[in-house]
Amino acid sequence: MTVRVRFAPSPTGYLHIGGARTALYNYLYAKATGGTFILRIEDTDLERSKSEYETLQIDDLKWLGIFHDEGPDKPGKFGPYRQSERLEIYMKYANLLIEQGKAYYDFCTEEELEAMKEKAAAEGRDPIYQGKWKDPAFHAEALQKIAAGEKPAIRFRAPKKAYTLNDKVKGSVTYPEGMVGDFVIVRSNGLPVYNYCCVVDDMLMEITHVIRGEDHLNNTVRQLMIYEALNSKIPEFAHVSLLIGHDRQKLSKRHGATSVNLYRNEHYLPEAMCNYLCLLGWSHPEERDIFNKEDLFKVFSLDRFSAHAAMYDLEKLKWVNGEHLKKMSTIDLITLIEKEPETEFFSKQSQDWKNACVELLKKYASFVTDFPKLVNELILNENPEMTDPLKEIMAWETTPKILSFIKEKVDSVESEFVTEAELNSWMESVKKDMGVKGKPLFMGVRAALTGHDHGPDLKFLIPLTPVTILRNRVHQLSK
């Protein structure tokens, strides 16, 4: 069997994080099995669907490195791939269901339907449809109304039986008899509803596996009924866990950014986003936390999903982003850094300086945007803030002597940068000539040269700092 999976977003807004995770899982499963990944646009909500959102969602998927094999822009033999372009197909199968007595025309008004609900509630019953049109005796009357120009809905006749779904994530799920009454598959305006056109599309596009969010689990009983009515093979289902915030509620805007586009704008790396999203409900067979999605093509499977809700943790995402940043090549990082604002000083330095700077600072960075900030704070800052820890070091008996010595040495440097050898000789002089050792030596020299009580190794940091900056900084600390 050739695996065929799909991601079917509605173009009513930006690509949601949950949708991106669903797309990623489908993409990975297609890659792992040598299958086909289809992008289908569910745009039958004509009022809210916009072509610009479709474009933006596809663009966000491409940014994540998720590329479909078939879709609106990559047509295949199973198209069209927009539901708004498949309305005739849906009507064809709806008419077939009517002919077979598995669906019927319904002319009940909203008021009549509401009255049925209220009566059912008063009698302690589920709000099951009780309109007269479900009776085949009224079919002829329905045809007369249609001939007179009235527009009916088409309602599916729900079988009176239980259904069982063997889900790849949730296990065996049973839907008891009577859980669902007759339901609309085509509205009176001619537009099909989600559960119906979803099944028709999956059937005709030969979808073999449906990987989607747990929130679709309740929809599935209706879809099983329609598959059965159309004599269609039912695909394998995998309903992946919900994404929740720290309050254990379904992920929403109150938990932070929920669209992929916002994370793009906040300079997250696409590799990190895919890595983190994959871990939200799925585990690597080697229990690895950091990987590229290409690493998963040989190991991704449906038996590594967790049935438990996955907590969306922005701090964990930030950490994952930092780990991917550290794995990037120095050349690639330099290219990204130089695209950021306030990198004029960085861009003017030699390639050796840039290489050394990036290698030193990337262990302190979570985002590319951190590099200009780190350069300004650790290298270019001439007026260090006199923090309490720094005040304590400066108050030690040995520190003023060290500061005076360092000031003299920095003033005598004629080159643009201090070399590591020069720094080592200064440290040795403080140790031998002043008799300062251990913590007073290392922290005293650091305070004098950097204006900080902690930070990167001095032998790497000081050779990156222009002597003019060091000189101004040391003089400022000497005041």
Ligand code: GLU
The other form holds:
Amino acid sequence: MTVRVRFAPSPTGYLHIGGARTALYNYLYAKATGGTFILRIEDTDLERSKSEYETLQIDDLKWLGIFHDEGPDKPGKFGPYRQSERLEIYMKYANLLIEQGKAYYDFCTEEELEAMKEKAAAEGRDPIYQGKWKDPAFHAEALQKIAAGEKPAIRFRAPKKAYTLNDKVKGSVTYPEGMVGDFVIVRSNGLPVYNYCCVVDDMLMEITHVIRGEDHLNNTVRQLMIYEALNSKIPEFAHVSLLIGHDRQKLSKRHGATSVNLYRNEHYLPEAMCNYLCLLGWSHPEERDIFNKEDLFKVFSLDRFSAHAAMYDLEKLKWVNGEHLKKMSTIDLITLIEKEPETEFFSKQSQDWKNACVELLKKYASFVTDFPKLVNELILNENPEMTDPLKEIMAWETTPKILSFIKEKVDSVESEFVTEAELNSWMESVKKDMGVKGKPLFMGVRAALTGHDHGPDLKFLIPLTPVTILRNRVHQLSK
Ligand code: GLU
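Having seen the form predicted alone, the form predicted in complex with this ligand:
Starting with the chain above, the whole complex follows.
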């Protein structure tokens, strides 16, 4: 059996973190099994669906590196891939269900349905449809009404039996008899509903595995009924766990950014996003936290999902981003940094300087945007802030002597940068000629040259700092 999986977003908003995770799992499963990944646009809610959202969602998927094999922009033999273009197909199967008595026309008005619900509530019963149209004896009357131009809904006759689902994540799930009553599959305005279209499409698109969020578990019983009524094969289901925030409530905007485009704007790395999203409810067979999509193509399987809710943790995502950043090649990082604003100084430097700078600073960076900030703070800052730790070092007896020695040295440098050898010789002089050793030596020289009490290794940092800057800084500190 060749695996065919799908991601079926509704284009009613931006691509959500949860949707991206679902898309990723489907994509990975197709890649891991040599299967096909389909993108289907579920746009039968004509009022809320917008083609701009479809475009934006596809664009975000591409940014994440999640590529579909078939979809509205990649026609295949199972198209069209937009539900709004498949209405005739849904009507064909609805008519078939009517012919077989598995569905019926329903002319009940909103008021009648509401009254039925109220009556059921008053009698302490579940609000299960009990309209007269359920009775096959009224079929002929229904046809007359249609001939007279009235527009009925089409209601599915829910079989009276229990259903059991063997879910790949949740295990065995039983839906007791009578849990759902007859439900509408095509509204009186001619538009079919999600539970119905989804099954017709999954059947015709030969979907073998449905991997989607746990929030759809309740829909699945209706879908199982429809598969059965259509004599269709039933795909395997994997309902992945809910995403929750720190307060254990369902992930929503109040927990922070929930749409992928916001992370994209914040310069998160797409590889890091995929890595982190994958970890939300799935674990690597070697319990690894950091991996690439390509690593997952070899090991992704449906038996490593967790049935527990997954907590969305922005701090962990940032950490994962930093880890991916550190794994990037220096050359790729330089290219990304130069696309950032305020990197004129960086861009003007030699290739050797850029390489050394990126190598030195990447351990302090979680985001590409951190590089220009780090360059400003650690290399270009001419006016050191007199923090308490810096004041303390300045107050040591040895520091003023070191400072005036360094000032003299820096003033006499004629080249654009100090070399590591020059810096070493200054250190040696402080040690030998002034007799300063250990902490007072290292901290004193650091404070004099950088205006910081801690930071990257001086022998790498100072040769990256233009002498003009060092000079201004040392003069500033000597005041
Ligand atoms: N359009 C549905 C959604 O966006 C798809 C659910 C499914 O995968 O069956 O939630």
